[in-house]
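Heads up, the chain below is alone and in the form predicted on its own; it's given as structure tokens.
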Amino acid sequence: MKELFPKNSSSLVKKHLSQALYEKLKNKKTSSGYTLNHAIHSGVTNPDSDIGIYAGDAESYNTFSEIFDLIIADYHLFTQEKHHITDLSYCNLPPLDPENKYIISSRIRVARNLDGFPFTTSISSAQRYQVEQLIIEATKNLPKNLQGEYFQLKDIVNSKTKTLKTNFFPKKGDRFQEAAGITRKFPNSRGVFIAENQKFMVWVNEEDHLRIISMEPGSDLAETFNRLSAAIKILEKNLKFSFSNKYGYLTSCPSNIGISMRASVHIKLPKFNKQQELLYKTAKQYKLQIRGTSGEKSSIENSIFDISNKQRLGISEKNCLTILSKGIQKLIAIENQ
């Protein structure tokens, strides 16, 4: 329904939501009360939205499947014949930059939502608190090498957090998330579990119920992945995650469904920084996503790029990591030349 959206909007939801489809879906709602107007509010409010639609719960992907399917097919280049594949088995890829000449750090995160609860876009305060408590209990079962402490965001200004990096803590969402309802009652029932080694953490009630994160200085993506995989397997024994055989792990934003994994490296590429057209061309060949030094929509500082996988659907976690590794190796080879 084009008149709903700003004229300068180029979001996928504007592209695919026809007048007829809007009329067909506008009176439907999920069991948690989520409607089409709730789903598209962020895209209507923000003309620079890339996608412009959020799910309110797992049910949204069925109730509003006629619009979500179109957007997912467009964004992920996904065909109906494909089905989600999960592979979190042991990875033995060698370090990509053993001399640490280019890669500063490696980071892998996955998003998860608890089955049976609305997503952060439509969750109530009581449900958000319940989700937080369930996750806190689940982290107590992590193995000794991943044991740590949970910090509530409302209490982060205390002696225990002074030695921790500020980027360990989830921040209030941007205007896109705010329009989607994700930042309501912030910072209540939000927090982060941080392992003692500070290489593993779980963000609670950020864009999704969980953002499970593994980090490593240098270029050892395999070590980063294996730590993450071990933690996920333990958490899955105590938490049931929203999952679809067709779309994999379900998330608030349809861009993250599937493996819902973002594996990335902070990499210094001074020569590529002067030839960014070549960088983007090479990255596209390996389905890589390039962000600024501090993440999405940030600038490049000291020639340091944040480079990650773009594909999340129709691919397994290990296969994704293999493609990312080949792409990073190619970029380093060209930078050397």
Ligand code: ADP
The other form holds:
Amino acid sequence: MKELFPKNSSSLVKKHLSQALYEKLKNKKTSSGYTLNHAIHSGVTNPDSDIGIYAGDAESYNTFSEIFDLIIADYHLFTQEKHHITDLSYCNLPPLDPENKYIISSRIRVARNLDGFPFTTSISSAQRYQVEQLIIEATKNLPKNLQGEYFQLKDIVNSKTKTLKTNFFPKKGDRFQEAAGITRKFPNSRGVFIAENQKFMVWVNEEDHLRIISMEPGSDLAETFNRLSAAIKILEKNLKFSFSNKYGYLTSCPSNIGISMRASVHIKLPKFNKQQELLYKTAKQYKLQIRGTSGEKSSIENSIFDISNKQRLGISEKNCLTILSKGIQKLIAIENQ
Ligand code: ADP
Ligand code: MG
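Since the one above is the form predicted on its own, can you give the form predicted in complex with ligand ADP too?
The next block holds the full complex; its first chain is the one shown before.
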């Protein structure tokens, strides 16, 4: 099956989709009409895909489980099947860098999709609109400290509303999302809810129906996490999230299933910047992922790295934070030497 994918691609879908498996799955369809060819299109057209496969709906993880399971085990470094455990209880880790010498800001996001709707990869315009309306309604029940305003992306791109910082909402989808069908009818029914204090937001209909995000300057991951988990619990009262015991929270990209959480710090590491081999080696040891200053696939500016957890399945949210903290502390210790 390798010839279906670009020659120079090292995506996980290319690695794991054998000819026999392709033949076995190619005529299967989920009830929303999602097929294997649709699922792998992003990996087929983008040589630099890391994963290269997207789910069209919750059902995709069962219909195409044979390919998804191989990729999931490889990405999450996790093979043992067990019940997914969620732990959003109170976190009291101390700030990682109390003097703010290295860490500039902290951000934690979770991805969620609404049960019963196809994912952004195969949703219809009418359903996308419905999802947006349900989420807007749910944000109205947030407590006082999380209250804010919903901005439609349509208005943002047409400059009908104040310009937003890029990290508040990406103004266009990337190539990978485009090939997966995620950016269809862009910017309709996309938007972002932003709390007045700008420390909490909800991206609507970006790569998943919801990206629930908490962020703040400094290195206090615990405070960032506690604000996020409080918000999730309230949103959950009005929204039913797509979840499976085996895979945890279900998302369009299989790298995001499980806790679907990415906790990151923006951290300035000038010495590591000159010795990136050592940085990547240490990151691998501690299961950390390194991204660029403006997010996935962006470059490093000013020695500022985005360091986050890689694994999301086979780990609880609280456990993940503990492991991430240890890894970041190790990086700071080495940078300091
Ligand atoms: P995700 O898909 O997990 O939300 P992206 O890599 O697409 O992450 O990044 C989304 C945006 O959030 C980017 O603009 C990125 O620079 C910003 N970002 C990520 N981590 C941090 C952080 N710790 N502090 C400030 N901004 C961040
Ligand atoms: Mg993203």
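Numbering follows the first chain given and starts at 1. Just so it is clear, the structure is predicted and the values come from calculations on it, not from any experiment. Take the two forms, superpose them, and find the largest set of C-alpha atoms that agree within 1.5 Å; that set is the rigid core.
A displacement of 2 angstroms or greater separates the C-alpha positions of Ser10 between the two forms, with the rigid core held in common.
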